[in-house]
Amino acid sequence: MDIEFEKQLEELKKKIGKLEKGRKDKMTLVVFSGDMDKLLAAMIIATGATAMDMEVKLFFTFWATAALRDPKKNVKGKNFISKMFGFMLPKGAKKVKLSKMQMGGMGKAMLEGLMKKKGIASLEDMFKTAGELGVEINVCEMSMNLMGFKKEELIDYPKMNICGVGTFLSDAEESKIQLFI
């Protein structure tokens, strides 16, 4: 074999080895949507992945951040725009709407009733289960700043961090699976 070819082959093997070592049994999800059905999908996938012994990190950004607001918490010191976002956006997982077939709120009530009848956990219960299973939630600091949300108004969740997109990108780079919901 040609010496130059062997050298290139060895370099490629080293690069492939580094790539294989860099990928972990890890999944990262960008949770962008604040729609109930899409949030349910994210939480089902996240808890399912933990059942397969995967490390799971969710990056909540833009409209999805509203689902993390605790309806029992009130925060003082917000400016007018922040107060308006707070008023217009749902306050917590229980208040989010469906992406389709809203039917003036009837669609959501029908889905929740069907979920209860079929023994499927509510979105709030899925957050609780995800926390117990070790799913990490990273909340986009820029989105929180844009919408005027403060850390003090978020739900109590065992592994929640406020961070930037760099944290998501670093996690995604190490992950076998990356999803956008």
The other form holds:
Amino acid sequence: MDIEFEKQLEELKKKIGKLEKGRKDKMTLVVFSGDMDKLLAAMIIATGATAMDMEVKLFFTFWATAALRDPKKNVKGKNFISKMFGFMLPKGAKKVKLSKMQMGGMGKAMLEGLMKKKGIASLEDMFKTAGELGVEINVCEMSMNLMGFKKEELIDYPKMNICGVGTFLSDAEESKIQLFI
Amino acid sequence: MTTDELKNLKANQTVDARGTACPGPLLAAKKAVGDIESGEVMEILSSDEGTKHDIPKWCQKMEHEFLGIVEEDSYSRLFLKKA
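Output the structure of the form predicted in complex with the partner chain; the preceding block shows the form predicted alone.
Below: every chain and molecule of the assembly, starting with the one above.
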């Protein structure tokens, strides 16, 4: 066989190998919003993707981190500003607000009533389901630090890590789907 | 498969996901398909309209053979053969 041809073939094989290795059946979501509706959408997509046999990684940052707080857990040793942040932001998935029609809680109550009637799982249930299905939650260390949240006050979740943007980027690079919610 | 053929089909596994909304039926199907062998038939009952589009797509991805839908009064029966 032609030597030049063989060389090209080898090169192509290498490139294909790289491509195959590069993109896995994996999805990475940036969960940024602390709105109940957007969080719900993120969790539905995440759990749905596990049914498609995809590996799912969620990167929780900024306002979304508040939704991971466990209302039953309290931590000591926070400074004044951290305490204020903790007080102002929703404590857990049950307390997050709607992005529209919140109406001082009335809108949310109505929507939750409807969801129950229509068999739509609550946000809290979705977190539980996601945990059971092996969805990984990575929490942005910087956001936690900024808002004064501590690891000890987050919900008990099977696969949860505190990490930085590097983790997100390396996961996103390998993922077929990346979304920002 | 025709509707009559599907109606006479004996499923090895039936998943009742009626009353649950997206992504409930999909997750139920995924869970239940693990309990049957390759080549066996599974039936999914769903009252969620979206399921009728979701399950065929899901089958395509997972390489199961989608057999068809039988419409009942307030729900649908979806049939598939495990890959």
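Heads up, when I say rigid core I mean the largest set of C-alphas that superpose within 1.5 Å between the two forms. On a predicted model such as this, the values are computed, not experimentally measured, just so you know. Numbering follows the first chain given and starts at 1.
- Put the two forms on the same core and the Cα of Leu169 is off by less than 2 Å between these two forms.
- If you overlay the core, the Cα of Glu11 moves by 5.3 Å between these two forms.
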